[in-house]
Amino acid sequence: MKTFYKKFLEKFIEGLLMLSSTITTLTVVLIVFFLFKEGIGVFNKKPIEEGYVIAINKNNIVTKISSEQIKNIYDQKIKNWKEIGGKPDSIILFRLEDISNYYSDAAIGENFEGLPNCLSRLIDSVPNIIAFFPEKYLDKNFKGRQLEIDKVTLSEFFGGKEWFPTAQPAAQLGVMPLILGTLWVSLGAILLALPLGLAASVYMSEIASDKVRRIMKPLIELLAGIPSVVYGFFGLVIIVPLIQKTFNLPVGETALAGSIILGIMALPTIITISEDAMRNTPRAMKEASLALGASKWQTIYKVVIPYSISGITAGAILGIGRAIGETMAVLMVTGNAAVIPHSILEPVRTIPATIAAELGEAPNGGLHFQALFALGCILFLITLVINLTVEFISNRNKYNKH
């Protein structure tokens, strides 16, 4: 009886664990799905705010634009028909609170009841005018012809140099700054943490005593817990103004504060992981390497640190996820301006900071909305790009080493 209840309880606690492994992959699963199902979408939508629409006159020769070409028409960077495909005539620019200046208020009515019509006789005299109003004033015998519009393309989303999502009349989407601006802060904090938490992580496992390892392993697990928006206050207070005088800048929000930053909250999770991996290395395979005649130094380059790179895989890996998704200090620190980087010592935007600064305006289903769920999605790819790049070479290394 009692052989029956222990196999029945073991039968019962393996299915427990096996339904929670089964709920949290199908749980980290959905969210992935939501997440590219929201990012994708921004790919069905035109760049205009919805509800709007871009007229010209029924002769015009223009059939499409971009969104550019618009965002530079209305910026007045083009000023005539010709430059995008039209005939030599200069642009005349119309918006809804322009139409004061051609019809009076008699004409466009007390609740706006003449306004449709106002504006398709408008559009249909004038030639080489563009207007942008709202489609509910779109008359039902509009004389005008309604621009197309293209979709956003992967070409334009991934290759456009501006960011402007709230542009009117046509939202710049181009993540290429972004995109730069993460990597140059990440790539550098990971410069900077690995070498510094590694090389932490072999004093404090082979060389320090156990009196000064009992002090300083606490004290950098204790970094682990401070709030990311303390140190976005201490890289605020300190990094920024010693950047800026020592590179003697205009400003010392750059990419490189960023760094530094993101460097010194990665390092608790490398040092920790990695310092409880060499610490695991058994101590025959160590006193064998001295008996054959091995250094101190010999033994913690061809055993310790081999037996444990997983360990230090996995402490990396930790690390630098933690590097590129903070969000807080990052936007605290780094100028928090959406353009084309040329330098580390430049102001730079990031992913995490652009969702985060961002999201809390969008209109939920919206263009703006859809395409912040594409830049998690760009993130996302990003992270597990460099996760899959350090197992790979870190599984190469052990199997050279075999």
The other form holds:
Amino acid sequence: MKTFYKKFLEKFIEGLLMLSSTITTLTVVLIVFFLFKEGIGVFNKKPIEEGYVIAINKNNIVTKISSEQIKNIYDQKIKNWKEIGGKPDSIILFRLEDISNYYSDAAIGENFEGLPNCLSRLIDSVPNIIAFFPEKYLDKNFKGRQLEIDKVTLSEFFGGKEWFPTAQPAAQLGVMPLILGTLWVSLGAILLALPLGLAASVYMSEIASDKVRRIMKPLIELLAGIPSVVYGFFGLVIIVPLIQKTFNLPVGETALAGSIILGIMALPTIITISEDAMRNTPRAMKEASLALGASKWQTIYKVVIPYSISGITAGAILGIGRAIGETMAVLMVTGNAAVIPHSILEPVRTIPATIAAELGEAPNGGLHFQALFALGCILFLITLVINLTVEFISNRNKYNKH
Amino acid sequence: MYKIESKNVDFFYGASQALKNINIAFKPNTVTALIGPSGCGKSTYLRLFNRMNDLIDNTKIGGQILIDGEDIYAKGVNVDSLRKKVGMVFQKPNPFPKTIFENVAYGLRVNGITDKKFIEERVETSIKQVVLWDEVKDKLKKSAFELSGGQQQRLCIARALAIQPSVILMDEPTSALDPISTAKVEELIYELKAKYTIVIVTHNMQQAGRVSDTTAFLYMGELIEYGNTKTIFTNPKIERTQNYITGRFG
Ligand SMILES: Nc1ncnc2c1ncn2[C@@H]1O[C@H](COP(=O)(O)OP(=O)(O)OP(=O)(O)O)[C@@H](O)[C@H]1O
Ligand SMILES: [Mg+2]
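Now that the form predicted alone has been shown, please provide the structure of the form predicted in complex with the partner chain.
The next block holds the full complex; its first chain is the one shown before.
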């Protein structure tokens, strides 16, 4: 009886353990699935606000138009139909509020009941017009033609130079500035953090006395535990004004500010991992070097660093990984301008900051919403590549040391 | 004139005393064996001659160690230069994760030698000195880890020889080797005597008998007996030495 009870308990615990690992795995898979399902959905959508139409004269030969072209037309960068494959003729822009230039209030009616008819007549009479208006004002026997809009394409998404998902009439979904912003900020962070982190880990593993190390190590590990909002505050109050003064800039919220904050945040990862790797250098190797008359420094750069190079690389990459995914602190100090940065002293916007800032305003299931999920997918892929690289490097490491 | 003189040497790890008042004078071009039971302080003593114990925190030395008449623990002594003069071979073969060639060239390079031809020649003579040349001459560019344990240990000796020290310290250099490799290393030690002063730690009594001229028996941090190897092995003055050598304790 007792053994039966024991066996049952064992089986029960076993089942419990299996269940929790299954749940964990499933959750991860589900999150990734959900992310990609929503993210890929963006390529099935037209980059125009739902419930709106773009209409032209029925004799116009243009049939298709991209969101970038629409934007350029409305920004008056494209002024002639021939630039987008039509007959040479200047483009006449029409927004709904322009209607009073063409028709009297009486014709439109108090409750806009005459508006559909007016629109239809207007578009029919002006051969080179392009009009953007809500679908509900489309006349039953509309005499113009609705212009088809291309779905969001991959090349538009990745190659587009502008991120303006709430633009009217056509949303601009170029993620280039965001990817570049992320990379600039992360690259700057790593350029700052790597030399500093390396120096600190060499100091801690090879030079500092036991006593100093016992104080420093927990302090540095503590740095890893500080919430990122606190880093953001620190950046906003100290670093941003400092940059603004030093470089005499109109605003201090720049890529550089983000890089500095992220660099500080990446330091603990870089230091602890590479310090561990350096301290793992066998004593026999160091002693062999010193016994041959090599100085402490020669031993560090000829034996310790080469021996721990894969650990150092792993630390650096994980540090970048943290930097790339970081949201809050960056959101607070980089200025969040979604433009392609030309220098590190300009405001930029990173992918995670964009998602955090815009998700609240994006209507659930809409184009903007799905575009943000697509951004999430990009971020996921970047960090996945980083993690795989770390895995690869540390595996190679194991093999080397057999 | 003695090569190494140890005068009233005490040594402490923190508060515990590992060596007590050791007085030995080492003649040049001799092999001295340090014997004694495990933990008696042989390695500690050996590592004082190239100041290897400096690496360990919280240690203290008393007395004097003179090499070529100079106090190596005096203020202002350049430890790196001392270690160029006093080479060391460790218990376990510890080649660097580099090529065979680079292992031997390492000591030359860290001493600022860049002349390619000079380095090549010195590497070759050093490897020949340890009778390893025929075995490795075709794979100098291969990793030193591809050698057998015995070959690695001889490579480590070659590495120590390449910077032409005048003293060589060996801490149980054959304890990780098979009988054939051991014999080779012993033969080598015997030949090296002509040029170097050698101090060797060993647990192998036959080995001490075969390779050394003088023997020092340490016990619990004290020097019990020191003298001609033959005398110590055949006619020790102190009973404890006799007991240790004949294997009755230790
Ligand atoms: N790094 C250290 N810190 C503290 N005590 C040490 C240290 N190294 C050695 N000791 C102590 O000093 C004493 C002598 O050690 P040592 O290594 O010199 O012995 P040994 O004669 O070489 O022994 P073995 O034959 O086992 O190698 C031992 O009691 C040991 O515990
Ligand atoms: Mg020992």
